[in-house]
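The chain that follows stands alone, in the form predicted alone, written as structure tokens.
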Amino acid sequence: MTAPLLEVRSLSRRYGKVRAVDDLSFAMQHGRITGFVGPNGAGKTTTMRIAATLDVPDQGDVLVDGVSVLVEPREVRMRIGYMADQFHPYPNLDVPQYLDFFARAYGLRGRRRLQTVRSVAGFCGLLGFGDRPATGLSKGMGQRLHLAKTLLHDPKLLILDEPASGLDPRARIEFRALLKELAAAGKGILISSHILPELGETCDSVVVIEKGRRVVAGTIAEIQQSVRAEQAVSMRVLRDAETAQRFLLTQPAVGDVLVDGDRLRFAFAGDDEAAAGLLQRAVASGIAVVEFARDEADLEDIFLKSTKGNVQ
């Protein structure tokens, strides 16, 4: 089995009396986009900063592609690209100069440096902004420049802290498309955000933390399965919704049944086999079922069901 790209091992970090991160462990694989979710003050940024070698834990370790952030931080820095939640470009530099500065800082030289700057600028949609000062970009284009800077040394792991914060809808869609292209190219992406529906559309897996501790982790499908002990089901009928309601109220594992025109919504505590049996009995009883589907828990549902709203 392939070793994890990122492995957080029993990580703890205190600031005074506050335990920002408390014995936190999780892992993610190459080519995956993992959402890092939690309330304000949950420890997300602290964990990301430790993984980016910008802070040191009190206990535990983080391995990036098998390399310890404590033992070999310089080696880790060549494997990661860190995008902080705030972007503060240097003044008096235009877009190519800004990227060239960081390319030099990463040790790129000569023709390779020029080609890399142009290639990354093209990927991030910045080629038309060659004469634009880095401080004069819109929020969306500034985030593209921030991402471009992060990609210059071709890191294996991207650590993105609230990268979509403040972006308009079009900019968020375009930014999300860039991330999917990067994941398809094999890069791992750890991304935090409070825009949960967007994360749900982007991520393969999610780690939810609260008060510095892991609450739940896994693929979206796995977590949906774990939190749906009783889940809403929607059924649309061709006619006689009241008859369908009376039928449903007599069935096992069915809770409250609400009728809205030709659509019925009800709580259902059964598994997939029980749901299939319920649908068969409904059709056999003469109910003209047009649609029958579970309302799958999205990332907001997962977040609300797995956390208690505790802050620190």
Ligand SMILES: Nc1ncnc2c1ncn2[C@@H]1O[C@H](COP(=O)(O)OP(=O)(O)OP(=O)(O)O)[C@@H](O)[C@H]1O
Given for the second form:
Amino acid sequence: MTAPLLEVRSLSRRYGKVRAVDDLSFAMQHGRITGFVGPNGAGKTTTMRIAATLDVPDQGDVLVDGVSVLVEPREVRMRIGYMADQFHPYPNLDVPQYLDFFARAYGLRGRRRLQTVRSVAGFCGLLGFGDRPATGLSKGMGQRLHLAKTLLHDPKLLILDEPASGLDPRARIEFRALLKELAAAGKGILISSHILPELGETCDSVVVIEKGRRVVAGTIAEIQQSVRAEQAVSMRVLRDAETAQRFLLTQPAVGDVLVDGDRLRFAFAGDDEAAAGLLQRAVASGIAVVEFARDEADLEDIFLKSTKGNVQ
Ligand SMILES: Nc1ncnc2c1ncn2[C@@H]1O[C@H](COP(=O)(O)OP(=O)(O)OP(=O)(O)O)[C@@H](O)[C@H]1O
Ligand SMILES: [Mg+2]
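Right, the form predicted alone is done; let's see the coordinates for the form predicted together with the named molecule.
Full assembly next; the chain just shown is listed first.
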């Protein structure tokens, strides 16, 4: 079995009394887009900075493609592209000069450097901005330049700290399309964000942390399943809500049943198959079902259910 692309192992980092990251572990496979979610101060930036070799942990380690950030930080740097939560381009450099500077820093030389800068600028939609100073870009174009800088050395893993914050809806959609293209080209992407519906569309897995600790991790489908296991179903009947209530209480996976007029709400611990069976039996037993619905857990539900909103 190949090593995970990213493995965070029992990571801890304190700042004075604050446990920014507290015994955090999770792994991410190759080619995945993983959302990194948690309330303000949860420890996302701290974890990402350690993975990017910009800070060192008090305990634990981070392995990128099997390489330790503590033992071989230079090797790790060649494998990752890190996009910090703030973008401060150097003044007095235009867009190609900015990219050229970083391409040199990553050891690209001669024709190869020119070609790489051109192709990365093209991929990120920056070719028309050749004479613009890097500090004079709009937020959206600045984020494209910031992303372009992380791609120059063709890293396997992208660590993106809130890359979409401050972007307008169109810029966000365009940015998301770039990320999907990168993932399709085989790159793994760890992306933190507070824009949860958007992460749901971009990511195939999530890691939720709070107070530096892991709360939930897995594919979105797995997590939805586990949240759904405790979810409520709401059923509206044409008549005889009490009869329907008595029926429901005899059924497997059904918890408390509340009746409110013609509407019944009950906890249901079954999967889709079980829900379909329940509805079939209800209709077969003569209950006039008008509506039968369960709330789909989206990322926002997962976030609200799994975190307590403690900001540190
Ligand atoms: N250099 C530092 N010195 C002191 N405390 C710090 C430092 N960096 C982070 N912290 C603290 O560590 C905790 C975690 O911060 P971090 O920036 O990692 O959270 P975050 O999840 O990225 O939050 P946000 O969603 O607001 O970006 C916070 O309580 C923060 O105040
Ligand atoms: Mg942060």
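For the two forms, the rigid core is made up of the largest set of C-alpha atoms that agree within 1.5 Å on superposition. Residue numbers count along the first chain shown, from 1. All values derive from a computational prediction rather than experimental measurement.
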**Q.** Core-superposed C-alpha of V56 shifting 2 Å or more between these two forms
**A.** no
(Q) Relative to the superposed rigid core, does N40 relocate between these two forms - that is, does its Cα move 2 Å or more? (A) no
(Q) Checking L279 here: with the core superposed, does its CA move 2 Å or more between these two forms? (A) yes
